[in-house]
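Quick heads-up: it's one chain on its own, the form predicted alone, in C-alpha cells.
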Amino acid sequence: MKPTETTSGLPSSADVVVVGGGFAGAAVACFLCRKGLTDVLVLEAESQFGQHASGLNAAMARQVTADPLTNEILSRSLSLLTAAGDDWPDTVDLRPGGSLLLTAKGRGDGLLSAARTAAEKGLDCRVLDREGAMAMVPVLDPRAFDRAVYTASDGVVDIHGLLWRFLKTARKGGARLVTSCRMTGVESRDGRVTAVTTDRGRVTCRVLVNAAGAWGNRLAALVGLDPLAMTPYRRHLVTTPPLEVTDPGWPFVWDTTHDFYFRPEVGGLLLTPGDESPMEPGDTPRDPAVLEILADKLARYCPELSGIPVARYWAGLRTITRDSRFAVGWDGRMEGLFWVAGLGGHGMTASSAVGEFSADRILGNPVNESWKKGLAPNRLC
C-alpha cells in the first residue's frame, strides 16, 4: 500500500477504532497487532499517513530530559526501534551520532541529576566540560555554557521508515487503514463509548484511541468530555544548504538554556530557533520572523555558525501538556476511551514504547505501575 493509498470503504464494527494515523496512532495499530488483537481500524483525516507533526519533526532521537519517568519511556522506545526481529516487516535506519545537551551554570541541575540516574541504569550517558563538548563539536562557544550531557546511542531516525514499519506491522496483523476519512461525533451510552460516526460512515466499537495529536481535545468534545490541559505549540526547523564548517560526525547539539538546537544534514546543518507559539491545529503557516531569531541565537551563543545561508524552513506542532509529561492511558469520565496524547516533541522517540504500553494497558496485561500513575490522563483535567 503506496502512503496515499486507502482501503476501500468501512467496516461496520472494529474492536478498537484508533483515531489518527501518526507515530501515536500507528504504534498502538501495530502493537495491539504484535500482541494478537487484529480487529483494529485506523482512522486518518489526511490523505497520507503522518502528514502533520510525524512528518515534521527533526528525527532526532534523545533519551535524556530532566524527568526520569519520561527517560525510562524514551530509552524503552529506542531499544524496541533498534531490536533484530524476523517478525518487523522491515528494519529502521538509525544514524547513532549522539547527542549533546548544552547546560549553563546553575540552569541545568534537573538535567544533569536525571542525566547521572540513567547512566547508573546502563545508558552510555556522561556529563562532559566545556573542553570535552569542544572536542567533539569545535564550532561551540564557551561562553554559552558550563557543562554537557553526552549520550552515545541518541541518534537521528528515518522517520518515515519507522511510521510505515507501525503500518506495515499492523496491516500484516489485521488492521484496516484508512486515509481521508474525517471524524464527525462519538456515540455514547450509559457513560461508554459505543461507536464513532465519520464523513464516511458509522462504526460501531468497544474502545476509542484518541491519537489525533494536535487535534485531541477537540476529539474529546465530540465525545462531550472538557479538554486535558494540553495545548499544541509551532515550531519552526530550518535547513541550510552545504556548509564547509560543519563535519557529518558531529553530534545533533541542543542549547538547553538558551533552547535552540542543530545537527548535521546533507552536508549543512537543520537547526531551530526554538520557538514556541500556542496555535489551532492545522496547516501550519510559517513566521519569517523566527529566521531573524534563530540568527540572533547563532550570534550571541554560536557566533561561528552567525551568519549562515538559509535553504528552506517550515512549522509543524508539537502538543504539550501542562506538566510536560505524556498522556497515556484510559479517560476515567468516559469508559472506553483511551489517551495516547501529548507527546511534546517526543512522539516519534517515544513511538514504540508508547504503543507497547498502551497496547498492554487496553489488553488489561501487566504494564509498569509508575508508568501508569505518571501518564494517567486525568492527572490534566
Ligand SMILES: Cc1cc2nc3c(=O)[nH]c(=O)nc-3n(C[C@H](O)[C@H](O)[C@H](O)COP(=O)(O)OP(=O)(O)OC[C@H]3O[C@@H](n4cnc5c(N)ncnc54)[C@H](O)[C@@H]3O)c2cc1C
Contents of the next structure:
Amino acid sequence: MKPTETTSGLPSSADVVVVGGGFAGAAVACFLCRKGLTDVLVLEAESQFGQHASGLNAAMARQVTADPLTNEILSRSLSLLTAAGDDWPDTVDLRPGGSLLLTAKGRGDGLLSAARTAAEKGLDCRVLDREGAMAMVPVLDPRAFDRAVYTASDGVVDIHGLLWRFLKTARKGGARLVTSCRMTGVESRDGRVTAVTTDRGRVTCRVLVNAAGAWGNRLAALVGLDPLAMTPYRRHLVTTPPLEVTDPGWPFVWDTTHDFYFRPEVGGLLLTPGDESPMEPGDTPRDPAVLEILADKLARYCPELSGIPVARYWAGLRTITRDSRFAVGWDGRMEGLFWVAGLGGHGMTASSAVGEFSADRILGNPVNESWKKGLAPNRLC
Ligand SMILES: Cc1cc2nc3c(=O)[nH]c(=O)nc-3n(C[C@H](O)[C@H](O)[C@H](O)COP(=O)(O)OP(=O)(O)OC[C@H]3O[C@@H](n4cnc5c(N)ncnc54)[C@H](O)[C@@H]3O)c2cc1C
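Moving from the form predicted alone to the form predicted together with the named molecule:
Complete assembly follows, chain above in first position.
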C-alpha cells in the first residue's frame, strides 16, 4: 500500500477530485493529465465507467445546432477527436457518413442561419433543397420538410473507444480511477471546498469537479447549494433488425421540426421518437408507449419507413439547462467547485473540447472569453 492510500484503496488526498466517470469526468481528467496536472482522482459510483448517459447515447457527432457558440465547441471537439498526438496514439473510430438536418418552412431559421455562420468559419456544411436531400436519402417524404442542412464531416463515433481513450490517457498520465465509490458529502472551510466524503472514506482536495451528469444538482445539494436551472429528461432509442429499405451509406437524418431521427445501424436503423420527459436521476425505466409515438411520426412524416419492426429499445437521461447551453466553469458561490454539467444531447460530441476547456480553466490558463461567459454556471442560479 502506498503511504497516502487508505485501506479502502482510496488515496487520502488528491489535488483534483472528479465526481462522475462518464464523458464529462473522463474528458476533464484526461486533459488535466495531458496538460501536466496529474494528482487527479476520478470517482464513479457504478461498478463500471460510462454506464449512464455516456453508454446509452446515439453516438452521433453533429456540429450544427441553432446556437453558434455550441457549434464552435462541437467543431473544436471533432477536430480534437480526429487528431492523433504523442500521448494519444489511437484515433477514435468516426464513421463520417455526414448528417442531414431537416427543417420546415418558417421553423428552421435559427438553424439555417447558424449553418451559414459555421460554413463561413470553414465547416463543410451546406443548405440543400428537397431534391438534394432526397438524392441522399430517397425514403424522405418531400411534404415533411422544406430544406436540409448537410454536414459532411458529421458522423457516428465508437463511443466506448472514445470514453476509454480519455480514461486510458488519464491513467497513463497519473490519474487514479476508482469505480464503486459514491461521493456522499463535502467538507468546506471559509467558503472553500477542503475534502469529499465517500462511502469508502474521505479524500482531502483543492478542487472538486462536479461531472455527475443527471446527478449534478444532487451534488450541489450535498455542498449546500441551490440547484442550477437544469433538468434530466428521458429519451428512448430504438433499433431494428436488418432492413431491405436502408442503405448503410446514408447520413444520419434529424427531422428538427417533428423531432425524430434515424441513422443506419448494422444493416437496419437506430431511431428516436424524440421523447422528452423530466425524470429523477437513476436507472431509467422504459415506456413502451414511445413505440407508438415513433410509429405515428414515421407514418406521418416518413411513410416509407412505416411499420418497420423493433429489435430492441432503451432509455437514458439528457440533462438540459434552461438555455440549452452547457454549464462549464467555477461555481462562484463555493470556491474550488467546478461544474461540467448540462451537456444535454451533445455531451459525447462536445466532450473533447469541454475537457480541454475545463482543464485550462482549472489550471488558470487563458481561454476563449466568449466560451467562459456563455458557459458560466452562475447564469443558471
Ligand atoms: C438517448 C440519448 C441519446 C443521446 N445521443 C447523443 C448523441 O447522439 N450525440 C451526443 O453527442 N450526445 C448524445 N447524448 C448526450 C450524451 O450522452 C450526454 O450528454 C453525455 O453522456 C453526458 O455525460 P456525463 O458524463 O455528463 O453524464 P453521465 O454519463 O450520466 O455520467 C455521470 C456519472 O456520474 C456518476 N455519479 C453520479 N453521482 C455520483 C456520486 N455521488 N459519486 C460518484 N459518481 C457519481 C454516475 O454514476 C454517472 O456514471 C445522448 C443522450 C441520451 C440519453
